[in-house]
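Below sits a lone chain in structure tokens, taken as the form predicted on its own.
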Amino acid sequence: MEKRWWKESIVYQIYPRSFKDSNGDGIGDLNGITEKMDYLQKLGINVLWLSPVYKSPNDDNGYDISNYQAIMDEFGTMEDFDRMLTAAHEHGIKLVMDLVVNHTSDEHPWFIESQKSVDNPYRDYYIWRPGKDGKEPNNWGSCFSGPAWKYDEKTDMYYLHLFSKKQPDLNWDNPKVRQEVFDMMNWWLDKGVDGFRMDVISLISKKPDLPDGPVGINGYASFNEPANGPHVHEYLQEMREKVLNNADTITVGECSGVTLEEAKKYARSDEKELNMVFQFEHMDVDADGTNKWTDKKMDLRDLKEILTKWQKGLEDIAWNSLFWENHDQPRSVSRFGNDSREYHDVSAKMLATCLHMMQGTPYVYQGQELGMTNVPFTSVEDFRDLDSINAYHELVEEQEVFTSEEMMGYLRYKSRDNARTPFQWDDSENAGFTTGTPWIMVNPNYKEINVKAELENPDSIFYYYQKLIQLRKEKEIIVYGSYDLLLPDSKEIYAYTRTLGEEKLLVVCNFSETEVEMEIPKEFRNADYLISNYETRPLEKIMALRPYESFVVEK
């Protein structure tokens, strides 16, 4: 297998609005990130992925961009950005920008022009269609509830927005649009950034006739209906030629609706397109069919089947990205582990072990390395996330699918805002995030769970992550070894081996709060421990795994 630096990297995702506020306005900013480079270096990560920092009216937390070559006022200036980039590089950390080019803001100059008339030079930068039978051109739904089309009286036509109505979709079939995007990406590479995480990149190529799709719980076809369209690979190969080959980049595509076969094309080992993709199959493991608003717990056997399918399916062909959390997902210790006081630390460490020992590039989302948890939101007013607020109004007030109480329970479990509350630096007011009023509530458990407390405790989750990250840098087998699942039918144990030449690792994770017996394969009974979230003991034929116990041994 070809060795590449991005396969050996550990990526840390920062949600700038919630990381560190340097000027007391209650909103995290670029100078706050610069201030904390020593912390990131101490953790050991070597790539930083920033959620969008571009100029934006902030309808969808910066994913609605009005100027790709300017910084959001609340986050600082381009000078602040340059200073942060320099600081990252001085700390041995590469910087990845979030590239949002499926859509822009409706306040972007291109769209303002596009709206003016049907023959405006920018009209074809977006997807405009006449209505059908007095209604929308097709039955596609928006990711944020309702139809994916907005009627525009001025020209008596509809424009497509797979996300908010303030996020019109770009028309990638127009070569001018593609060139504008490529020019902008090259501008950032010239500045010194090291790569791109590409937002919903699998949606950029729409089927030319925009056909209707199967209808979901809300009466519309999924916003994923256009995923993996007819020209998506062609456009990404053009991007590779015109942009990505101009520098030694790391690229990851967010590919909702991606199949294993499609992923092999996106993340090809010949590097004609992207280095890796984010697939979300394991994020639907606790959904209720197509409905994510549920508090259903996952069946571990399903999770193992999905992750194993991707581990084996991409082996020697493409590359996996490994994640439990990001800005769109709830906190993993509350979702897949156990955030009770008794099991919080061991289950957070277990989840980290399970993921970081797989083949692929691991992604750590800010606060995951502290075991930050879901948030006890009490009313819909506590939320800032468009997805959560719209879903509440639609499913409780309009369609009466759930009661207010039921929906609040689902939001506390699944809302994206669980991951977006301020980073917990210390036990002072507002968790040391800001001297002002935070833009969203702080999780009340910040007095126990915070950086200061974890750095003072040698047995903390932080130091466990630090050790996992260090092991990955030292042991080639963790990066490049092949993966094989053990005990596929166990409801409690996730165990697998990694193999590279003569070397072999055994990874064991108990996903339950009960003691479970496991027979240790004979070849590992004299093996050495690499890492464990409990005090180690001699390896015997039958081991009684303690609640949420995990360990890795090397033979």
Ligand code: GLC
Second form
Amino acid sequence: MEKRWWKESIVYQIYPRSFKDSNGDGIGDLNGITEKMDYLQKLGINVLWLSPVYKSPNDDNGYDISNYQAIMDEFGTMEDFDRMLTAAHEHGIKLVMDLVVNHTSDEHPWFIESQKSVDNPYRDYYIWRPGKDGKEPNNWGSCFSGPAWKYDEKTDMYYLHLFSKKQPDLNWDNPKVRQEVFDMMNWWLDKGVDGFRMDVISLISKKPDLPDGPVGINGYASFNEPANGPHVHEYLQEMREKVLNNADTITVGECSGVTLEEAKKYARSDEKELNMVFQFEHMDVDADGTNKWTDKKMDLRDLKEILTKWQKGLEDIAWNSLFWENHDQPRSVSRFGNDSREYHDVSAKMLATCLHMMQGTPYVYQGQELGMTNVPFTSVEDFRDLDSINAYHELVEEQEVFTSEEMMGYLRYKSRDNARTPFQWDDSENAGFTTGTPWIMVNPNYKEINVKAELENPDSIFYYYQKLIQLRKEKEIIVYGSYDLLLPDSKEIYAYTRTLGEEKLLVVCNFSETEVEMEIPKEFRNADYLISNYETRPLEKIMALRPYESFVVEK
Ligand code: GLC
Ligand code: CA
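Hand over the structure of the form predicted in complex with alpha-D-glucopyranose; the form predicted on its own is what we had up.
Full complex below, order starting with the chain above.
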């Protein structure tokens, strides 16, 4: 297997709005990030992915961009950005920008022009269609509730928005659009950024006839209908030639709706497209079909089957990215672990072990390294995320699919805002995030779960992550070894091996709060511990795994 720096890296994702506020306006900002580079260096990560910092009306917190070459007012200035970039590089940290080019903001000058008339030079930058029988052109739904089309009186046509009404989809079939995007990317590379995380890049190429799709609980087809469209690979190869080859970049495509076969093309090892993709099958493991609004718990066997399919399926062909969390997902310790006082620490460490020992590039989402948890939101007014708010209105008030109590339960479990509350720096007011009023509530558990407390405790989740990250840097087998699943039928234990030449690791994770017995394979009974979330004990043939116990041993 080809060795590459981006395979050996550990990426940390910052959601700037919630990381650190430097000027007391209640909103995290670039200077706040610059202040905290020592912290990131201490954790050991070497790549930083920043959620969008560009000029934006903030309908979707920066994922609706009105100027790709300017900084959002609340976050600071371009000078602040340059200082942050320099500070990152001085700390040995590369910077990955969020590239949001499936759509722009409706306040982007291109869209403002496009809307004016059917013969405006920018008309074809977006996807306009006449209605069908007085209704939307097809049955696609927006990711954020309602139809994916908005009627515009001015020209008596609809424009497509797979996300909010304020996020019109760009028309990638127009070569001018592609050139604008490529020029903009080159401008950022010239500035010295090191790569891109590409927002819903799997959706950029739509079938020309925009066919209807099967409908979900709210009566619309999924926003994922256009996934892996007819020209997506061609466009990414063009991007590779015109942009990505101009620097030594790291690229990851957010590929909603990606299949294993498609991922082999996006993340192909001949490096003609992207380095790796985010796939989402394991994020749907606790969904109800295509509906994420449920409090169903996952079955561990399903999780193992999915992750094993991706581990084995991409081996030697492409490259995985490894994640439990990001700004669109609830907190993993509350979702796949156990956030009760008793098991919070061990289960957070167990999840970390399980993921960080796999093959692929690991991503740590801000606060995950502290075991930050889901948030006890009490009313719909507590939410800021348009996905959560729209879903509540649609499914409770308009369509009465769920009662308010049911939906609040689902939101507390799955809302994206669980990941977006202020980063917990210490036990002072507002968790040390801001001296002002935070834009979204602080999780009340900040007095116990925060950086200050964890840095003072050698047994903390933080130091456990630090150790996992260090191990990956020291041991090639963790990066490049092949993966093999053990005990596929166990409902409690996730165990697997990694193999590189003569070397071999055994990774054991108990996903349950009860003791479970496991037979340790013979070849590992004399092995040495690399890490464990409990006090270690001698390896034996039959081991009673303690609640959420996990360890890694090396033959
Ligand atoms: C991606 C982002 C998400 C955003 C959406 C629209 O899924 O991760 O936060 O809302 O795209 O840009
Ligand atoms: Ca601020």
